[in-house]
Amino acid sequence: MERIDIEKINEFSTILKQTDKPIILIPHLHPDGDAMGSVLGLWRVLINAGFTARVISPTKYPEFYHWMDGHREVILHSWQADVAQKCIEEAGLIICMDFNEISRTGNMKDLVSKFPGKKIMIDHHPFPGDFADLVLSDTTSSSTAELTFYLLKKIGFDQYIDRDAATSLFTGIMTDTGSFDYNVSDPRTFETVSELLAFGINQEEIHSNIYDNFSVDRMRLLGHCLTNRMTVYPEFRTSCMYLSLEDQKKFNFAPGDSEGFVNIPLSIKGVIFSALFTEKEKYVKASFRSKGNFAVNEFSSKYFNGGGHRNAAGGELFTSLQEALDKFEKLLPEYQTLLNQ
C-alpha cells in the first residue's frame, strides 16, 4: 500500500522542479534528531539537483548533532532573526518537516504563516494542520526522514542522493526510534535502512557521535535525576521524573541534556509509561513515553496540550512544575486498569 496518494506525490515533483527561487527547509522548535536529520538529508540531496536550498531552524538544537553535514550552513532564527526572514523574503518554496501545527516554528509563525509562496509540509505525526499548501502526512513512517526517504525515491530524487544526506536520513531514523527500539513494527522501516547502508554510511560511527557524545555535567544530571528526582508507582506500573530551574542551573544544563532521560525508567521490571517534566521560565514541559497499547499521545493531548505517537509524546503546561506533578499524579488512578491490562 502507498504510504501517500501518488497524486500528492506528483504534485511534490512539479512544485519542486517548478522552483526557480531558494528553498527554505524549517525543522521544529527546539529540533532533535529526527528533525535536523529530516532537514539536512534533504538540503543535501536538493543542492545536489542543482537548488539553492537552505535551512532555518527556529531556534538552536544540541550540540551532538552540530557533526552531521549541513550543519555549519543552518541560520538560527532565535539568533539572526534578519537574516532569516530575508531568506524567506527570497525564497520561492517553504518545506516544513517533522511537524505538523504552525504553532511548532514559534517566533517564526508569522513569517511561515504570511509567506507568499507555496508551502509544504512533510510529517509523519498524527492529526496535520491545514497551514501547508500541500501535506504530504504519513502516520505509518517511523520518522520524517524514513517519509522523506521514501518521497525522494518517488519521484526520482534517489539518484541525487549521496553518503552524506544518507547519513542525515539514517541518523533521523535512529533518533526517533530510539535506535530500533520502538515505531519499528512496520518492515519497510528496516528496508530503508538496508538502502541507506548501501551508501557508505558508517552506522557505528553516528551512534557514537550521538550517544557517546555528552559531557559530564550531563551525566551528572541524569543520576541526579534517578536519584533523588524519580518517583514510582508500582500500582500504576508508571514512574515520573522532574527537572526544577534549580536543577539544570546546578548541573549547567545545556539544549539536548535531557534527551532520552524520558526512555530509561522503561526499563525498570513491570513499568510501562514513563513521564518527565521539565521547568522553564513560563510553562512546563512534560514527555511521555510508554510499552505497548497505552497510548501517551491521547493521554498528553487530552491533559498536557501535547500529542505525538502512541508511545512517544509530548505537551505543556503553563503552571508551576509542582502543580504538573500534582495533576499527573491525580490522574494515574484513572488509568489503573488499562495500565495494568
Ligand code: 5GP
Second form
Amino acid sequence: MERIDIEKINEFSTILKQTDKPIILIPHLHPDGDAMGSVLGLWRVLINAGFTARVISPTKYPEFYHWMDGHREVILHSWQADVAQKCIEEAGLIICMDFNEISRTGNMKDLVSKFPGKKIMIDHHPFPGDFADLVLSDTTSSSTAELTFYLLKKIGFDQYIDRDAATSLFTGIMTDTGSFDYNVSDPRTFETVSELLAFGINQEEIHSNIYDNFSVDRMRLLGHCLTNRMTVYPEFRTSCMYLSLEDQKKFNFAPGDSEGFVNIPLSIKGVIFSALFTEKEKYVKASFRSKGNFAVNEFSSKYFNGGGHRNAAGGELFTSLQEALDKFEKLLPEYQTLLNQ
Ligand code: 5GP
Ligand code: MN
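Please move on to the form predicted together with ligand 5GP, as the form predicted on its own is already shown.
Entire complex below, previous chain first.
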C-alpha cells in the first residue's frame, strides 16, 4: 500500500513548482533528531533544486545536533522573533514537519496560522490535525525523515539528494527508532536506510556525533536520576522518574541532557511503561514510553495535555512537580489490568 495518495503527491509537486518565493521549513518546538533531520534534509534538497529555503525552529535544539548540515543557517524564533517574522512575511510556502497540531509550534502559532500562503504538513504522528492546506501524513512511517525520503522520490526530487541531505534524513530515522530498536518492523524502513547508505553517508560517525557526545554532567545526572529519582511499581509494571529544577541546576542541565532517559527503565525486567516528569519554570513536561499495546499517546492526551505515538508520547501539565507525580501515581490502579495483559 502506498504511504500517501497519488493525488496528494501530485498536489505537493504542483505546489512546489508554483512557488517562486522562499519556502519556510518548521520543526516542532524543542526539536528532536527526526524534526531536525527532516527539515535540514528537505532544506538541502530544496536548495540543490534551486529554491530559496529557510529553516525556522520555534526553539533551540540540543547541541549534539549542531554538527548537522545547515545548522548555522537555522533561525530560532525564540532567539530572533523579528527575523523569523520577516522571513515568514516574505515566504510563499510553509512546510511543517514532524508534528500534527499547530500548538506544537509554540510561540510561532499565530505567525503560522495567519500566514496567507499555502501550508503543507509532513508528519507520521497519529491523529493529524487540519491546520495545513495539504496534509501528507503517514503513521506507518518510522519517522518523518523516512516519509520525506519517500515523497522526494515520488516527485522526482531524489536527483537533488546529496550526501548531506541523506545524512540528515538518516539522522531522523536513526533517532526516531532508538538506533533501529523500535518502529522498525516494516521492511520499507530498512530499504530506505539502504538507499540512504548508497549516498556514501558515514553511519558510524553520525551515531557517534549524537550518542558519544554527552557532557560529564549529563552522565552524572543520569546516575542521580536512576539512583535517587526513580520509583518502580512492579504491580503496575511501571517506572516513574522525575527531575526537579534543583536537580537540573545541580548538574548544569542543558537542552537535550535528559533525552533518552525515559527509555532506560524499559530495560528493567517486567517494566512496560515508563514516565519521566521534568520540572520547568512554568510547567511540568511529561514523557512516556511503553512496550507492546499500552497506548501512551492516549494516556497522555487524556491526562497530560499531550499526544504522540502509541509507544512514545509526551505532554505538559501546569501544576507543581509534586502534583504531577501524585496525579500519575493515582492513575495507575485504573490501568492495572491493561498494564498486566
Ligand atoms: P518526548 O518524550 O521525546 O518529548 O516526546 C515523545 C513523543 O511525544 C514525540 O513523538 C513527540 O512528538 C510527542 N510529544 C512530546 N511532547 C508532546 C506534547 O506536549 N504534545 C503532543 N501533542 N505531543 C508531544
Ligand atoms: Mn518523529
